[in-house]
Each structure stands twice: as C-alpha cells, then as structure tokens.
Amino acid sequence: MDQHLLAYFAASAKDIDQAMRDNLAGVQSPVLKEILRHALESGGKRIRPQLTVLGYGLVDAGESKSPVQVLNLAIVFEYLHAASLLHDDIIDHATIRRGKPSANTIWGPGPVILAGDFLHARALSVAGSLCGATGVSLVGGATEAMVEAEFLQADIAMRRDLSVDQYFEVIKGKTGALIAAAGEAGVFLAGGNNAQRRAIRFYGEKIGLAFQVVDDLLDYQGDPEVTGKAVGNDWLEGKMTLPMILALMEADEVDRPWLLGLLSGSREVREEQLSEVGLKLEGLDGFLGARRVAQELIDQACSALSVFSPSREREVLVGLAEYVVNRKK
C-alpha cells in the first residue's frame, strides 16, 4: 500500500477509534469495558468499517447524512468483526490474538462470551437507527452467513476431498459476508441505488474471499515477525486450505497418499513435515494457483467500481483491493 493510502487509511481510522469511544463511553461495567476495550483497541486498518465509509462517499459527497452518522454506521462492522473474533478463541481455545493473550485467558470464557453478544446487540441497535430495516437486515444476514459458515466448516473439517467450490462456500460465509455488508450498508446510508448496492457488495465480497486466500499463503509463507503468527497453523491443525486443495489436484499417486496421509496422522508428525510439505506444495503449484486465484478475484472485485464514478474513494478502494493482495500480515 502507498503512503498515500496508508495516510488515509490512517486518518480515517482515527475518526473510527474515536467514534467507538465515544458510542461506548456509557457502558457501566468495569469488567465489560475492559473486555471490549482488549477486543477493540488492538490497532489495524479497520478495513470493514472503512468500507462503510468510502461506500458512503463513493454515491454522496457527505450533504444528506453528517459524519458522525457515517461513523457510527462504520462501526457497527468493526463490533461484528470484534465479536467473531472473541467467540472464536474461545472455540479455538486460542491463547494469543494479534500477539496478545487473548481475552479468554485472561477473563475465562463466560464474560468473553457476554462481551461478544453485546457488540453484536450494540451493532443491530446502531444499525437499525441509522438504516432502519435495512441495517437490521445487513447485520443479520452478515451474522447468520458467518455462524452457519462455521457450522458448514466444522461439517467437512476432516473431509480430504474437498472442492474449491465447497472451501469458497465457506469462506464467503467466514469472510466476504460481513466485508460486503459493510460495503453496502455505506453506500445504502448515502442513497445508493439497487445496482450500486449490487456492484459494492460484489466488491466487497471479492476482496474478502482474496483476503483470506492470502491468509491461507500467509501461514504457509508468512514472517512470524511480521504476521505475528507462527508459521503452519492451519496444517498443523490439519485444514484443508486452498494452496493444498490446488497442490492435492496436481499430485500425482505418490504425492497425493503421502500428503493425505500426513493430514489424517498426529500434529506431532505434521510439525516434523512442515518443511518438507511448503517444498511439495510449491512444486505442486499449490501457492502459485492460489496466488493466482486471489489475484482474479481483485481484478472482478476491481471491475465492480466502473459503475461508481471517478471518485478519490474509488482510487481508494482500487488501492485498498491491491493492498489485500500483496499483503505480507
């Protein structure tokens, strides 16, 4: 990402940090504000609340709605995002987030899970005043897509023969809904059309489905330096990501048995293969195909905008696509 973006990605979460303090100042508990304050104030680029607000300006030059609207919009997809992320330590029985103790080890998983419902009710509440039935309708369709996509993935976990269609089905459930939501939510606040709704929420489910193939290179490929995450997880834990799905296509008789059968033994034998697998994976062409297929779906993420005019949010949003495919955490 150039500085230009980043400076402007920068600036805008700013304003985002500061309208969640501001929408939470009256929370009572000590024990929930704290929860939300771990959950909420580990840094980043709030990608999705700041797709609420460059979807907004993409269609309204910022006259019909004032930016406090706008910002609060913005983050009732960052309370979403915070709330899956809470609940799914404490069923991953994670320890560290963002290379932070996670916040179920610090208050057990009883309040975490509390901390979590609340974000998802505060996000309907602000949602539905500002959008109406409409906001209620995104962030319930977001939530459901994400809860029944954990349950679709928990049905194939230790599935060997799974399709890229069946792990995109997943994903978009995981990952593009609630991107795409966010996207929408801002351009419906502005006054977007049915066809501007349609085109952002492509986008955003594009961008979000790229997002997490290059997840899925990351752990593979990633500097624990840089990602903050040890390298393999998902092997070591036995997933089925897509640079193996793809490897496991071009495998021949001998490749396929032994790659299956590492993924079918204990992590113990994984952590030792761990090499050993990235090498065959990229013989296979498994992070190639994989760094391809990421590449193709910003490019149609990309092609959605045409129907948006020249806009320095769309430059952005152009930007912010190439960012999600390069990026090296």
Given for the second form:
There are 2 protein chains.
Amino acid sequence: MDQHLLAYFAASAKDIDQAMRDNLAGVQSPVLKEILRHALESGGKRIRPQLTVLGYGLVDAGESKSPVQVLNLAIVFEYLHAASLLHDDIIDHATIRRGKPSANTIWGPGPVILAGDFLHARALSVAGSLCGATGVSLVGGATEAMVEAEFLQADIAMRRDLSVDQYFEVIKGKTGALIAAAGEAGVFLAGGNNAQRRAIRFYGEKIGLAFQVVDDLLDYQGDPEVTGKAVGNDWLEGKMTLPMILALMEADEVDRPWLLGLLSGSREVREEQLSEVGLKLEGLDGFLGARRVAQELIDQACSALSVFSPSREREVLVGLAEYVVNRKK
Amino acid sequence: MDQHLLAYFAASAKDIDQAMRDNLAGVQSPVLKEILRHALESGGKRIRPQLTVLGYGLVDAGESKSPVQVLNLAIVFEYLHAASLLHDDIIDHATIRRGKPSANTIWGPGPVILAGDFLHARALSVAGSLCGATGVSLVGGATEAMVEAEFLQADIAMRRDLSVDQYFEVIKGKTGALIAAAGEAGVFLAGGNNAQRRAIRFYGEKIGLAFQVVDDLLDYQGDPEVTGKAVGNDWLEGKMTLPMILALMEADEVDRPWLLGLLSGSREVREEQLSEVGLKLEGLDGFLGARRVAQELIDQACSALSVFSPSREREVLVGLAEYVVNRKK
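Could you drop in the structure for the form predicted in complex with another copy of the chain? We only have the form predicted alone so far.
All chains and molecules follow, beginning with the one already shown.
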C-alpha cells in the first residue's frame, strides 16, 4: 500500500478505535470488557469501518451528520466482523488469531459466544439509531447472508465438481456481504441515492471477492516470510480454491483424475506432491487465470465508482482496490 | 391456567407459529431450516410473543397496523428467546431441551451457533422494519442485558453471601429484560405513550422475576410427576436460589455454617441431606418467604396495568400473572 494511503488509513483507524472505546465504556462486566478488548484490539486496518467513512465522504454534500455519527455507524461493521470471528474461532476450534491466542482459548467457548452476541446486538442497535430500519436491514441482511454462506459452504465442501459460480456464491456471502453493507451504510447516511447505494455495494462485493481470490493465490505463491503463513495450507487441507477450480477445467483425462485423487486422498500424500501440484496448476493456467479474475473484479469495482464525483475518497477507494489485488500479504 | 385463558393463548399461539413459518419460508440452506424448525417448534405457550400481541391490544385505538404486522413484531421475541436457548444449551453442554435432544446434540455446536446468529439478525431486522430505531434498541438492549446478566451470574455464582438484590439483578437481566421488551414493543407499535410503555415494561419485568421465584420453589417443592423434573436439582448443584437466600438471612450461628458448608461441599453429601435441608428451609421461612415475594411481584405487576383502560387484553394479562404464581409446573 502506498505511503499516502497507509497514512490515510492509519489516521482514520485511530478515530475508529477511539469511537469503539467510547461506545463500549458502559459495559458492566469486567470479563466481558476484557473479551471485547481482546476481540477489537487487533491492530487491523479496519477496512470495513473505513469503507463506511469513505462511502459517507463520497456523497456528503453538506449533510448535517457529525463526524461522531459517521464513526459510530462505521464501528457497527467492525463489531459484526469481530463477532463473526469470535464465533468462527469456536466453530473451527482455532487456537490462534493474528498471532495471539484466540479468545476461546483464553476464556472458553461460553463467554465468547456471549461476547459475540453482545457485539451483534450492539451493532444492530447502533445501526438502528443512526439509520433506522434501513440500517438494521442492511446489517441484519449481511449477517443472514454470512450464515447462509457458511451452511452452503458446509454443504458443498466435499464436492469436487465445484463450479466457479458456486465458489463465488460462498465467498460473496462470507466476505462480500459485510463489506458491501459497510460501504452502503455510509452512502445511505450521507443521503446517497439508489444508484449510488448500488454502486458502492457493487464495489464492496467485488473487492471482497478479489480479496479472497488473492488469498487463494498467496496460499500457493506467497512468500512465507512476508505472509507469515506456511505455503500450501489450502491444498494440504484438500480445499478447493479458485486456482484449482480453474486448473481442473483445463485439465485432461490424465491430470484431472490425478488432482482429484490427491484432493480426496491423505494429507501426507498431498504434502509430498505439493511442489509437483504447484507446477501443474501453473501449467494449467490456474494461477494466471485466478489473477486475471481478481484483476477483472477490481476493474469492475473501480468503474462502478464513476457514479460519484471525483473526490479524495474516490481516489482512496481506487487505491484500496489496487492494494487488494497487488498485496503480498 | 383456566380454560378461557388456555383457549385464548392456544389460538394466539397458532397465529404466532404460522407467522414464524411464513417469515422463515425464504431460508435457503436445508440444514439451517431444520435447526430453526427444531428450535421453534417447541409447543411452548409463546409467552413472549403473546405479550407483544396483548401489549398492542391494550392500547390499539383504531391504529392502522394489520394483524400480520403485530404478529411479525411478536415473533421477534420468540426468535430472540430461541436464539438464546440455542446458545445457552451449547454453553451448558445441555443434551436435552423440553424432553427432546438439544439442537447441539443433533447438529453439533457450529451449526447451532450460526443458527442462533441467524435468528438474532432476523429478529432485529424485523423489529427495525416495524418499529424503526426504537424497536431495534428495545430488542438490542434486551439482548445486551441478557449477556451482561450471564456474566454477572458467572461472577457471583460462587458467592455464598448473595443478597436478594443481587439475585434479582441477575434474573432481571436473564429473564425479565426480554419479557419486558416484548410487551413494550407491542404498546409502542400501537402508538402507546411513555407512561403506558413504562407500565407494560414494569409488568413484564415483575412477572419475569415472579416466574423465576416460582421456578425456585417448584425445584424444592414441585411434584415430579407434574413438573417432569427431579426434585432438588438447584440444591444438588449448589445453586443459591431465593428460598435459600431468605433462609440464610434468618439462620442462626448453627444453621448458617451448616447450610453454607453443605453448599460448598460434595454433591453426594448434599444428596444425602436433601430432605433435611428441605425441612430446615421450611423452618426458616425460606419457602413461605419466597412465595410472599412472588405474590408481591405479581400484585405490583397487576396494579401497573391500571394505566390502561379495561379490556379483554388487560384481563388476560392479570390472568397470566396469577397463573405465573400459582402454576404447578
């Protein structure tokens, strides 16, 4: 990410963090407070709330909302994101989150389920108070989409004939829905019209999808010293990601059964064949194909922004999209 | 419950059940659908949604809401109740719920956490669409109170000097908050004024507390053939409930350490001393005292209803309060 963009996000992240601290000052239980602090003090880029702030700024033509109101709407999306990570880490029995012990490792599942419920309730209350029924249905709809996508993913996890469309349907729900809602809420708060709301939703959804595709690529091709993750995790777990789906579409009657056999076989054998499979995916255009898809998503996302007048916010959103597809970690 | 009242609740429960089925018809995932059906098809009395319908009827003076809108607001409170039971059963590792295997026993914790989140999101969206920001803050506030009460309960679970106030603070959050919100939402939808909203909240909170006090009494004094539960569960688990708290306040320097010693001791010894302890609680006025408290709560609840004009709904609410304190199961 270039230096200007980094500085922009860092400054905004500070305001977002402060708004969360203020909003949660009234929490009574000391244990609940600690879990919330652990869940929210991640040091992340706060991409979702940033999108709300940026969406607001795209439209705001002398609207009367105070910066505090905009920030309060923004934190809704960090709360929902954090709530879903809290619950996901329980579901996946994850012990580590961003290099620290996961909340469920420290407090056990019970308090963490409840803390997620609390964040969820607070997020919706805040959205309702700032954007009425529209705000709540934006946020509630995103949560419903996330849950439905988890079930869809579980239904099709073992399918080896996963289509590109099915793959995108899952990540649209799991990642895209919340990002889209975050941007749309900002535009709505600023009084944006329906075309503007559709445009920022579209942008959010597409960069969400592109983000996941690049994740898939980094899993095979990333530099472990930069990503902080071992190479080939998805493959070792037998997960179907976009490079594999695209490669299977190109594979002949020798490669296809070979890859599918490995995917359903033992982890040990997949581990032995990791570099071989990497070469095969490259030969079958899996990586280049996925990169092309990501770039296309980003191009679509950016052209949707043309309904907004030029502004600093629009530039930042274009920069963010480019970062998503060019990032090395 | 008398026959008229039973018939009233049964008819209304049918409408509520139908409204839930209609509202959930669009759920995509078959597994999610099944979990929701399991969680919502309890055959319960639907007390919380009934309170919304009754609250609406207390005030409605030719308001323009359709019965469908009232029922849709009502189901919000059954969703929240069901969501909290789904999550609670995971937290408590409960295997049985109302005589059937609990959802987590059938589907495991992951899908059940997600189903709870879905119900929660749907509840808030519906509340928002019908009552805007006020509806959402009513519902979100009740959820926050429930979560805070769970943490408070965990904090004080091991305290043996639990006061009556602390005991009530926990059950006010765990049980009273949602019942109060259910009634208030109905009054609000009908255009009730602030005094009317306060009155139905007060009523809901008090019958919620009374309900729990009677639960405590039935645990010691209920007929297992009627309640379907073994006697003395709370005592065997070392739980401080109102009869014990009141008895400890009356106990002398012999009985007090004896009771406290048993409470912190082994379950086996508590089992041996169960009938002895029952006699002691009776002698120390623990049962009569708790029954007096329940009756007082019900009296307060019913007098709060005097701000509403006489109506069939008001009669039903008085009948419900009497049922709460006189029930045998």
